[in-house]
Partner chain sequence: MRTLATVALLLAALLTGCGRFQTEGDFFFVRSAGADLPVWVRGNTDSGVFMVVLAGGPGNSSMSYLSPVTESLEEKYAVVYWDQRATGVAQGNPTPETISLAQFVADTHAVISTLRQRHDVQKLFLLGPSWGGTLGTAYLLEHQEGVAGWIDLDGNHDWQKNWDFALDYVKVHAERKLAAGEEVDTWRGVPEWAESMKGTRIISDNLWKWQRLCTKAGGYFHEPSNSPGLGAELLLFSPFSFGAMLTNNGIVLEKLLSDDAFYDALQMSSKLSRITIPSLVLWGRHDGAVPVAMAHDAYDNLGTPPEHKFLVIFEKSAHMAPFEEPEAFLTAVTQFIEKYR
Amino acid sequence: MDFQLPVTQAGTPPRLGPILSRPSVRLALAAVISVAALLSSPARADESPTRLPLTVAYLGETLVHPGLTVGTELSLVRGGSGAIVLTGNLGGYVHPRNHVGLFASAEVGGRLTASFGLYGELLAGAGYLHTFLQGPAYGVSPDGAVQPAADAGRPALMPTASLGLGWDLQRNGVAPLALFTRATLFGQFPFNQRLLPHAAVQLGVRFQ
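Could you produce the structure of the sequence above as one chain, in the form predicted alone?
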């Protein structure tokens, strides 16, 4: 919408007084000043910038095959004792004499926390899993000879689901961290044209 200042009959610039006295102009100026004030005002002392927590956990694929996950999470919705969280994770594990798995995944789910800090959570999501042979790889040459070969690994889709139990020590001001354990079920697809399930347990800490 074009907005033009009125021009006086004498061709001189109009005085701003009559223009500023118009209700519509005053309302528009008030709105602009309010938005500018909100955008430029410094954060109050009781407001802290949003920090993403760091999550580190031991990942035991089938409990005993060692691995590690590192990640973070974001509270999408929070109200009272409940929250909906989105997590992002990078990790890997070693299945001795079988394979090594590296993955990136994301999960979303709900978390309920008691007033004294104990919480339970249910998460589900998906990720990317890349597995390598845990040992030397061999190939067959055109002449039929078996010889060592490079292993580029195998890509797979990784659906996940986790049931967790934890203790939020920040809830009562003990420490800015939470301890947790999660029973995790994740898949590897395709594996021989089917979905191969993996069970894992996580024992970790979330620095908040």
The other form holds:
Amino acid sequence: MDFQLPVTQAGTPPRLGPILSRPSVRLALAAVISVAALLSSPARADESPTRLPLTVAYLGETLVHPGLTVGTELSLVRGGSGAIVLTGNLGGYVHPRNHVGLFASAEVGGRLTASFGLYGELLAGAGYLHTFLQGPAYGVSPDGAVQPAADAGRPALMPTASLGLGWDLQRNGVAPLALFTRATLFGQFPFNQRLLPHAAVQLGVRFQ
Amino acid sequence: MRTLATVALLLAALLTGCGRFQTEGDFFFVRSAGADLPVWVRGNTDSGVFMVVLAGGPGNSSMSYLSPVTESLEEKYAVVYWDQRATGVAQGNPTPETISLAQFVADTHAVISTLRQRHDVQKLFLLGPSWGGTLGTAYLLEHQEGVAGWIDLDGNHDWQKNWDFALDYVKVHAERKLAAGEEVDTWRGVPEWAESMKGTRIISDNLWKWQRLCTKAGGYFHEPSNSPGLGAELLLFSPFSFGAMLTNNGIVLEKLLSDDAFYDALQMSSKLSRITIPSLVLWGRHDGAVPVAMAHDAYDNLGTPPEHKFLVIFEKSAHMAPFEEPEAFLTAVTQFIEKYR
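For the form predicted together with its partner chain instead of the form predicted alone, what are the coordinates?
All chains and molecules follow, beginning with the one already shown.
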């Protein structure tokens, strides 16, 4: 039996009706549009295109298990003292004798900045986490033979949430930098069929 | 930028390089049926004498058993700490079907096989506290060969039989409190409840109620100040993970309470006669979790010849004699190992 893929005519717009009719989607869209309307202001004609900033941070899983994260961010909406930002991050950390985690994640959230540069932010998102055992691994075959086990790592979904505090030095023309610290909670699923919570602290700098 | 990178590197070197948990001993994983089991071998491996710790709970990490008393043992022997599937800081994503007593036995065998490959194991002893006593008993029913001695520390070799003894413990404690007019609100109705629970299959609600009462009665620590707690070194500078402890804690217990085949396999009193290797039965007089009546049940039913089995009761201990009477515990274990090494 043959299966035919549905053919879409060139130029036909995607059918969003069924998706938009879902109450949860409409509610989420309404919330985003409302916040955007509150924060947005007319762009100045002389505003130059914004360069994507580079973010580099020490990532301490449970504070002391060292790691690094690099990323960038995009201001989706900016107005007055507030902004909605979208971040993209790549990172990793080492929990000695437990595991090594490598991840790619994205977060979206709000940031409020005071006139003198201090800012607070709340971000949430999701990512992909791949963990490797931090140590040699062995397997035992049914006949009792012990052999080194290859470790290709284990994939996991990584929900994240971060609460941050920072200082935007660009706000007062000191330097095109922002210093920040974030308390981050992220999950690892599945782990023994459940969600393993991790806590982390980030100390970083954003080059703007 | 260069300064930041230097600081980050120094911090990383400092944090990864410190702590005995991160540097000492031989550390490796055993991959078994979807689980990654961490194994930590410490102490005097040159002695050829290895004591394998089977952690309790089920759910505990064997790393939490590291204490001055086990470090004293490490001066003479190698001590092997490892975490069972879905407990402690064991990793992986094993399916619910593999949470069974048979798989725990298979895992133990895999760990011991790997240990024998990596080290010159001449004499091997098993130490099974509490749930570790359940696992140790199950293991020895299948694999006594090559095990020089069994150290059963407050081990629960028969969950249904122990349930009645454990209910009796809180009942007697409640009756004493009520007779003395102490903590009446806490203990009122407990004797009747405990009596009504005898002979029933353990279910989680009843088990949690009993556990709260047992803790209040001092059934885990005879002297609460003897509890070692979780130190900062274990929480921060070790393979231990608080998140993993929270996630893993309860998985095995929930499974065994809901899986009749698993639960039925835990009733091993009538099978103890098949265990014939030298055995040391250690118990706290005031143990409420696995009361001392179970010590006599173990000692009497083990098939070990009388001249090769020993019973030691710690008079000032509840469920955690290594922390409550470390010297007496150390003496008993050392004498036993020296006799059969």
